[in-house]
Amino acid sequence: MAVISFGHTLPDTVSYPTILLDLPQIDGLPLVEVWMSDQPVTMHRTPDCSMAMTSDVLLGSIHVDERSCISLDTTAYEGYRDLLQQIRALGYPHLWRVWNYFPRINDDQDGLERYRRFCVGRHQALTESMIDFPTALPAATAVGTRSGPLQIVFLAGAHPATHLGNPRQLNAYEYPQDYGPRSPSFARATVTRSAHDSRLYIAGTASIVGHTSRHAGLPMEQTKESLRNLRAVLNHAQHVTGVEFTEAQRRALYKVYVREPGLLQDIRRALQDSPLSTHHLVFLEGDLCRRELLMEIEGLIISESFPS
């Protein structure tokens, strides 16, 4: 359905969508992320958007170049407005998971941090088009790249998914205005189900308790706090859905976004004694949504168990 590359190009002769992100991999052999399906796949392309569809699922990416004299909130609004229009027209109206990538995420733009401007534009597009806002908001990630346009990678479905919070954290869409004019519009996790498995998509998860960042300047402690949040999401997902997301019955993939490569050793040390160490881990260099955050983890958990 698609291939996502981190910091290196792919051949332009392939027929499936390719998504190039300027997020350098900072450890291990070079990897690409491959999305596959055992169902027939249909492609749909426009100049700014590529999508691959099965009968139930759409995987796509849209990029919006930033224009001079146009702020990021307008760019984000245009990207999300077009995204929502296209998935509805194609018959996949339910957003399941979103990844947002753009450069200079923590820079100031006309008196407001770029991430906060992005949140304003995203919020405007979603509130205009999403009937069940905010309960239908999907799990999401926002990471700063070294270069490139605003790139939105998204998974949408023909049927609704289950979106979840984290008992240790305030819902992002309920953050106070200390974090910007519009709160971030995403869920902490999303569960989807098919005839074959259940999947838990965990949003970018950092060292935040309630709505407050913890352990400024301490990468090991931030990693441990992020792990506590991940465990809380797993337990909450199992409680709400009845799906057993236990070690014996699941496969998992995790991306760890690291602000500076020099922090990797401490972050790895904190991960050694965690369940994550037995699963696939990809470490990527990227800036995060708050300046004080040094790392963030997202995950995809695939369980072959089903609710009783």
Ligand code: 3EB
The other form holds:
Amino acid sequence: MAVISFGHTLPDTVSYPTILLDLPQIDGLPLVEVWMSDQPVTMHRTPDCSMAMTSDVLLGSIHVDERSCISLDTTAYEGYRDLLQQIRALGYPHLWRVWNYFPRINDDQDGLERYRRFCVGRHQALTESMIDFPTALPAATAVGTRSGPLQIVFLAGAHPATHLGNPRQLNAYEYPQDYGPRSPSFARATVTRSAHDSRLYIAGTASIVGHTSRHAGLPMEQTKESLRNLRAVLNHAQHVTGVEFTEAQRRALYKVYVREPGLLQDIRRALQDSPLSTHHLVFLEGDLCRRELLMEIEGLIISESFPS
Ligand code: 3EB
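Moving on from the form predicted on its own, kindly provide the form predicted in complex with the ligand as a structure.
So here's everything in the complex, that chain up top.
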């Protein structure tokens, strides 16, 4: 359905979406992310948007170039408005999972941090047209690239998914205004089900408890806190949906976003005794949405079990 690469160029003569993110892979063999389906896949393209669809799911990527004089809140608003309109028109109105990427995430733009501007525009587009805002908000990631346009990668479904919070964290959409004029519009996790499996998409998970960042300057401690958050979301998802996500034979993929390559050694050490070390794991260099955050983990856990 699509191929995502982290800094390596990809052929653009293929019919499926190819998504190039300037998030350099920090170590290991160079990997690409490949999305596949055993169902028939159809493609749809517009100048800004590239999508692959099966009967029940759409995987898409939209990019919006940043024009001078236009601040990121407007760019984000336009991107999301376009995205929501496309998925509705194509018959996949339910947002399941979103990945947001753009450069200079922590830079100031006309007196407001670019991440906060992004949150303002996203919030505006979603409140304008999402039925059941904020409970229908999907799990999301927002990470700073080294270069490129605003890129939004998204999964949307013909039927709804289940969106969840984390008992250890305040819902991001309820963050106080200390973190920006509009709260970040995302859920901590999303569960989707098909005839084949159940999937748990865990949003970018960092060292935040309640709404407060913990362990500034300490990569090992931040990693351990993020793992506690990951574990809590996983247990919560299992409890709410009745799907078994913790069993040993589960299939899991994790991405760890790291602010600087120099932090990798400590982060790896903190992950050593966690279940993550035995699963597919890729380390990517990217900036996180709060300056003090040094790392963030996202996950996809696939279970063959069904709700009990
Ligand atoms: C946090 O928990 C960390 O703005 O879409 C993580 C995942 C974070 C997604 C987003 C932000 C986003 O607030 C930051």
